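The chain below stands alone and is given as structure tokens, in the form predicted alone.
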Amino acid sequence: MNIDLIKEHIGDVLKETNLKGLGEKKVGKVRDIYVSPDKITLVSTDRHSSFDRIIAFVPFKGEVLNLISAFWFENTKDIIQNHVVSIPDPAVLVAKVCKPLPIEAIVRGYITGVTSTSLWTHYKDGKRDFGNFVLPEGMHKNQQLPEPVFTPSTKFEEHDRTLSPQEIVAEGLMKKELIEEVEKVAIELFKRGQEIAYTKGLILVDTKYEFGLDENGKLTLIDEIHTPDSSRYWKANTYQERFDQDLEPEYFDKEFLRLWFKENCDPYNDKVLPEAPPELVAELSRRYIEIYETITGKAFDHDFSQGIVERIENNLKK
């Protein structure tokens, strides 16, 4: 889809839904979640979240995220069962009810990042022993790790904490056997993701998974998988050359919209934010579509014949 067509439909976004007969509605950052006793209906909206608030509505973003997840769920179901019951609409996933585990399963294939919780920040500050793995001396930022590593963090706390599996057991968050199973499966999923992404010219750098237990207590992959919102991707063909020159890798960049807000307001404290420039929103939409097409190998196809909510209601009726 070209940028002119996106600009033409810049206002055709799914901001929120109020669908009837699907159960109790809960609102997440990006998704509207309808909970009934036997299933959960997840509707991916076009809300774009940053600074703990919604900063823009990005055309087609919800569909792109949902369809990327659908691709990866299908391509990893031999590793672990997932929560997908059906995908009745490009923006909707119907899932089975699972009890979420209290951690996010984060897997990293490269030593990178700038936040206080990033692997590179800890390493630069002298940390080598991370509990379940030890990193060698002399590593450089953005270097590939000898093996992918598992760095889980808490999920239901005000500020997420990175904990080793041993600390998770010691704090009584999860049993030893369960966290070991989560680690094994998460690394298998990540390796599969890296293999497939590499054939598409991408490096899957790091990601987070969410797991739950189904009605039989069986481990199940839930939420989303390998989307550009839960994962970091770099371009594979220029990585080594740029690394050798001490340059940052080429990556799927959503940061430019965040930076615009930081330069034009105080996004954490201002009550009302300025409206995001339409050309930046259109460019972000274009990038989401590009990564969808790169990963799935399919052209992104949006149904322009009906409104988004109308289309969702019609598809759910079917």
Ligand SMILES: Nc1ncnc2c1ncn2[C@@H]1O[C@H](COP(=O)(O)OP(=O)(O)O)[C@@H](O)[C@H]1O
The other form holds:
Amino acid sequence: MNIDLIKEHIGDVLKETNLKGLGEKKVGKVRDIYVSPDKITLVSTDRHSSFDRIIAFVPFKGEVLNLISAFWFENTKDIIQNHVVSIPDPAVLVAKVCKPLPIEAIVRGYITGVTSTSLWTHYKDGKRDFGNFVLPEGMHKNQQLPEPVFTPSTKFEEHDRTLSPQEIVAEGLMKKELIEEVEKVAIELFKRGQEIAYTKGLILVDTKYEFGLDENGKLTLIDEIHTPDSSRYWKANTYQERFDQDLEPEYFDKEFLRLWFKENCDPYNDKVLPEAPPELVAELSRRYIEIYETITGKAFDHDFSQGIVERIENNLKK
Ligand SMILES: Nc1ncnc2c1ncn2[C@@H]1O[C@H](COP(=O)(O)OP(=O)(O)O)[C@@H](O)[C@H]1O
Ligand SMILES: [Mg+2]
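Right, and the form predicted together with this ligand of this protein, after the form predicted alone?
Shown next: the complete complex, the earlier chain at its head.
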């Protein structure tokens, strides 16, 4: 989709939903979740979150994220069963109700990042032994790890903590057998993701999975998978050359919008945020669509004939 068409539709965004008959509504950062006894309906909105708040509404983003997830669920279902029941609308996923495990299953294929929880930050500060793996001396930022590593963190806590699987067991968060199964499955999913991403010219750098237990207590992949919100992607063809020259990899970059807020207000403290410049929002939308098309190999198609809420209601009625 070209940028002018996106700009024309900059205001046609799904901000929130109030759908009837789907059960109790819970509001996530990005998704509206309707829980009924037999199913859970996840509606991906166009909300864009950063600094733990909504900073913009990005046209088509909800559809793009939901459909990227759908692609990956389909392409990994031989590894682990997932929560997908159906996708009645581009922005909607009907899923099995599962009991979420209290961790985020993070897998990393490269040593990178700048935040306090990132692997590179720990390594740079001298850490080598991470409990379930030890890293060699002399690694450089953005270097590929000898093997993907599993660095789970807590969920449902105010501040996520990175814990080794041993610590998760010691704290009584999960049983040993279960966290070991999660680790094995997460690594396998990640390797599949890397393989497929590579054929599309992308490196899957790191990602976060969420798992739950279904009604029979069976491990199930829930939430989203390998979306640009839950994962980091770099461009494969320029990676090595740039790494050799100490340059940052080319990547799916949404940082520019965060930077604008940092430069134009105090996003951590201001009660009300300024409105994001439409040109930047349109550019972000363009990038989301581009990565959707790169990953799935399909042209992004949006139904312009009806409003988004109207479309969702019509599709759910069917
Ligand atoms: N199959 C499922 N069963 C129960 N909860 C789920 C399932 N799939 C996803 N979830 C939960 O739904 C929420 C998704 O909404 P999201 O906007 O990502 O919220 P958050 O702000 O918590 O990241 C997450 O809290 C996730 O754990
Ligand atoms: Mg989430």
